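What follows is a single chain, given as structure tokens, in the form predicted alone.
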Amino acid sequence: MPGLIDVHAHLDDPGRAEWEGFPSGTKAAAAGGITTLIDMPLNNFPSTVSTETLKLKIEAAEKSIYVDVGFWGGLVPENAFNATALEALLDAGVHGLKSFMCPSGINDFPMTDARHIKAGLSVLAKYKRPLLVHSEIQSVVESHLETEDGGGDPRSYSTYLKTRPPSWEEAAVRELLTVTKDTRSGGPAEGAHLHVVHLSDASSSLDLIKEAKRSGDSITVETCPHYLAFSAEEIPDGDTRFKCAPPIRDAANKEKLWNALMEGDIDMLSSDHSPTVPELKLLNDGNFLKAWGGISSIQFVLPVTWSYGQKYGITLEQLVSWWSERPAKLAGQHSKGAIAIGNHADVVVWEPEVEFDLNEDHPMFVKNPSISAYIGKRLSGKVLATFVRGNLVYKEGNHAFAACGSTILAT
């Protein structure tokens, strides 16, 4: 099958590399059957803002992958309204930009609104690539919920759950839609593409977009497994191996959301990997409302994809479609996402029908495994082999003696 390309990954590197790395992060990617990552600009440190701190990343990266890694640049207050700096940063070599509507949690990657998103997707029009947008807005009613004394008992996920409801999401979405008209046909940001990540709320949320998308706006929308493979009932109390931003919503939630995607509503799957270490995670504390939030996932989304979809009948075209041929379309990668003469030779070799159960003797790459929450599950499909430009860079536990990845820059 075509190499699986995840546009939404963060492996921390450099400033953070306790949390992931890269090499450790593109060793996992290999072993789970992802060829191509294009790496989120934060939570490495310096966030990569900026034509320097880029240079950081790109230099932490070299001859230290195991799979083709792109970089996504951050649209942040500071550099929203230098139209000449976003340039410097696009003709670096960025496939895009990526802001958070809510505060990301990191000090130097402060929250944008629709004015800083307004501004990025004019400049964006120009060089044809999308602006990436964590999709959520504080409300002002909800967010005593966050403090220990409103909220209930910190280790139940409810608690969690109520900090973060639905209608952050729908605020969200409808405040981006009052600018994403812009990039109809005709607009005065023609050119560009929003893409919503990580949707979580599949009522108004997703209708909102639907509607967008029948507008005309060019606008698409990533889910993740984790949103399909668990559901809000099911977290125990204090595993706050559960904690991500938006939150696992309920089992109804997570029906919806699969029939969205199987319907073509939603156009694409991102692992999301948002990684730390075992401390910031707070383990044996189970406080869900000051655990760092992130789900470890980089590894396993193929075989959790194929598991969870089963039920639903999913098919290896639509894996692929999901998986290469859309993200390779929206991070701009024209040799990527499809089996094809003059493509690169990104190729997944796999057993769809095997079964393995995810434990301590299975053997797991990425930096902190602990802290993953499809520890204990049994997956079927097991990765045999990966091929990233017809190198052979894993097959059957083992990776390539030399990291042979490449930095893949937009142009």
Ligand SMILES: NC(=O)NC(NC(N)=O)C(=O)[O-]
Given for the second form:
Amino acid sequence: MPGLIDVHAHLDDPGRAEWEGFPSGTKAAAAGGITTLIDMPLNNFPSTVSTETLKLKIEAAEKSIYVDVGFWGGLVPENAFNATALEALLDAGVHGLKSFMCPSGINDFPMTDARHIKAGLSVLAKYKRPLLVHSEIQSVVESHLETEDGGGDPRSYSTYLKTRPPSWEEAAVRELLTVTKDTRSGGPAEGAHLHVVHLSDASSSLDLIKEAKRSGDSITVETCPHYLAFSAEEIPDGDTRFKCAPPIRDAANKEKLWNALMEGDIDMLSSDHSPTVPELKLLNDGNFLKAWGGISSIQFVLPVTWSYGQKYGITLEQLVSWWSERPAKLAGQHSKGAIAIGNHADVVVWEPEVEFDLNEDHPMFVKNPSISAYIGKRLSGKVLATFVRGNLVYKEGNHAFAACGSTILAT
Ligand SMILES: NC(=O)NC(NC(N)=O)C(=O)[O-]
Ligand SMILES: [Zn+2]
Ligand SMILES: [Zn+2]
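For comparison with the form predicted alone, would you give the structure of this protein in the form predicted in complex with this ligand?
Then the entire complex follows, led off by the chain already shown.
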């Protein structure tokens, strides 16, 4: 199959390499059949919001990556109204921009509002590159729940779930759609594209996105394997490995997400691999309100999608569409995403029918395996080998000696 392209991964390098890092993160990606990933501009320090900080990223990645790696740049209040700075960042090779509509949890990556996003889109239009948005708007009414005493037991998942209701996602999407109109044919930002990352709410938020697509807005949406594999009902008290934002919702929502994916209303999948050190996951404490939000998953997205998708009758062709073709298009990777003459030979060899237990004995290549929400699961779909541009980078538990992945810059 074509190698997977993960358009949403946080490898935290430079600056927080103890959370993940380029060597461990790309080794895990290769072991999971991912041949290209586009690294997010935050959780590393400093955040990737300028040509200088992009340079640090590229330096950190070079000679230490086992798969191809590209970069998103950050759209933040500091650069949003500075077209010259944004153009410099895009000229330097970021594949597009990423912004947050709520606090990101990272001090040097502040949130943006619709005005910043409108300004960003108008610059992106010239480059025909996308803006990816973390679409949640913190509402004042509910935010008191996020304070220390929570309004419930902080070890109980339902306490956390209530702090980030679907209305947060809906409010963000509603606001985004006031500016995505600009991307329509003939509009002031024609050529720009808006991509909603990690959708969790399969109800109103998704309905709004569907309607915008029908109206001709240039908009796509991804969801992540953890929203398709888990439901709120089954998350044990204190098990903060499952904390992420937006949160994993109830089983009925999960069912709706699968239906939307099967119907083509959700365009693609990404890992949103967002690990940290075990100490910040507060695994002993189990405090959902204080623990770091983010799921560690990059090595297992292929078997997870395949295993949990059996019930819905997913096909290999759908896997390729969700994990290779459409992500390649979003990231402007025209020589990737399909096995075709002239393309890079980015290939994963795997056995869909082979099952394995993801226990402590299973080789894990992420830096902090204990925080992964998938430990303890039985999955089907074993990756045998991964090739990046024809180079064998992973085979049956072993990696190539040389880290021969390339940094990929947009031109
Ligand atoms: N700072 C983060 O990496 N946040 C991430 N955290 C999640 N998803 O829980 C994200 O993508 O929003
Ligand atoms: Zn996010
Ligand atoms: Zn993320």
